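First, one chain by itself in structure tokens, the form predicted on its own.
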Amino acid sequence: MDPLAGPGGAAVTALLSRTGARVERLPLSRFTTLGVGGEAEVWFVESHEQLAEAMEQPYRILGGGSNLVIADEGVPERVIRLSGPLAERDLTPDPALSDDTWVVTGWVGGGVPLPGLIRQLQKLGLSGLEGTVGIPAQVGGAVWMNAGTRYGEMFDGLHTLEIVTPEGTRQVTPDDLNWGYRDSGIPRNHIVTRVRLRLRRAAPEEVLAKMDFADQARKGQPKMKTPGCAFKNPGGVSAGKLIDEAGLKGSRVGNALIAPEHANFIVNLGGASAADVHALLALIRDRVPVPMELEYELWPAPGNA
């Protein structure tokens, strides 16, 4: 392993957990679709046991690394990163939960990249996931935030969920939790280790055609680094048409800027600063009229250090 430079200058090289666990100081720039973002101490997690270790000091999960905004200081906690058994999937539908048109999968890791899942599924002919098409996520994040767009979202298509709490795995269906627009209802510490999806059976041509239709939607959105849309609609209207209504599509502090292409977006035009990034969310919520919930989410959060 090749060591990295950690604070001071200092050579770094990855090492063992008690449990296995690969542990290594890394820039967290390269875990998220923005690339921007300081050190921390990251596990790359394989089993429960590895996960539980990590667990026992302050941590953050980090998944595809879309909707986040990292300071350039990083963070102090450890960040954990499921992987090996974790990040694998099985699709063998379960004969006793599944009929001629319904299928219930095997278990699903949370850090399964969800790009390549829809894809699988589509060649399946497994139909219920199609609106998350292009969403750059791990499938644990994406559950977490109950990631998705105007054509359907993830708890379309979950069964059960296996989450890791401070207190132990237990195991859940969607029905358990108070679930909704961009919210799954779990609590930041808690993680989703696992899935079993519920899905329709269809043509694999049929599944193709929703997932180009949902596709459709985003051929307007930049081609650039970003962590996605920055604000959640407020109340049904547009974030991206009242920031554009109020002047700022365009504007620009440093190397970030409010995508020319869809207002909602942030981009960096190559190495932006998260200061970069928060000084336009700053903007945008000093000149738009309406109240807008921030869709990213920022670590650490404001206020804390």
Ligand code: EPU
Contents of the next structure:
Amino acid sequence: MDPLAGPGGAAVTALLSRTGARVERLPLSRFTTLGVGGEAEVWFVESHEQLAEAMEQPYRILGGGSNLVIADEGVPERVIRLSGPLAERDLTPDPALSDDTWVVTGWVGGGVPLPGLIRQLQKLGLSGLEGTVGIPAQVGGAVWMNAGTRYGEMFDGLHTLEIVTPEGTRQVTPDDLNWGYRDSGIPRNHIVTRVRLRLRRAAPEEVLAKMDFADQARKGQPKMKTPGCAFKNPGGVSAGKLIDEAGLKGSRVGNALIAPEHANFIVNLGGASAADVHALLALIRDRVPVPMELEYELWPAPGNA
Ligand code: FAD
Ligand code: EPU
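Next block, the form predicted in complex with the named molecule, ref. the form predicted on its own:
Below is the whole assembly, all chains and molecules, this chain first.
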């Protein structure tokens, strides 16, 4: 019996773990941009010690929840959320590694929300990550996916990554990883706890102009609850265009809809279930003649419930 589940599985008040992490049974829908997902035991970890304890049992790591389709039954594993100091940032230039052109910052926690970080970098006149404007991720999740747009991606601005696994903590550089489009090369459940950024000094107005330009590409994206694009672009072709050409815009299952604005976005009309989204993904796979890799992450993976 899960000690955090009350009668009928209802949430009970938060507990503190052995090392002081706050542990609470919560609906994951609260943490996802799709607004779907049942309950799990959420561990809010604020230190490496608390993280190590959370990782003693099967776990998943939750970032901004902006790429997740979580089952209505929730997940049985511990769900780790980086909080406190692991969601703080030190953007002070490291004098040993910075010069008139380049800045290497202090540590930026994996739990830092990316949109606020991008705005702050713009004000400081630090350029390199502005192509990721509008991505509603946390830094750790965005690094793990190498989130980006055609105007830039996370690996454009990384100097060092700290990665924690049950075996220990290590620091790597982008050159140590086999990264590419929407892929960091970091295995699943290896946790990006913090990164140091490597950015170019620029006028704040110049950075702002680049952000505005990249943001223009989002004008046609839906504004409703969604986990963003469902499929990666195969061979650089827009998956949205392919889904659109298959005549699937506006297809609806339950309360999930293939967005009329952009066919690679599935939106929640209100009260959608994970099964509704899965059915639309199956429809797309069935109708689009080109093989496409899923960008959304399904918790749990189908067939693995
Ligand atoms: P989550 O959705 O919480 O998790 C995604 C994966 O990352 C999971 O496997 C999770 O375990 C893992 N993860 C999370 N945190 C960590 C961590 N600290 N260490 C290791 N692994 C971790 N994506 C783009 O690339 N480009 C876009 O332009 C874009 N636009 C979007 C627009 C909207 C409106 C929305 C809702 C989404 C968009 N996305 C886009 C998708 C999404 O924002 C990215 O995939 C992002 O990288 C997900 O990060 P997250 O922190 O929300 O991770
Ligand atoms: N198009 C259609 N119909 C559609 C959607 C797109 O014809 O339903 C056409 C557009 O008219 C345009 C072309 O396809 O000519 C490209 O469309 P868009 O500019 O929207 O780019 P995309 O390749 O579909 C990618 C990323 C987005 C990112 C945008 C903007 C992927 C899978 N998608 O979309 O990333 O925001 O570029 O840079 O790489 C995400 O990954 O979650 C995501 C939202």
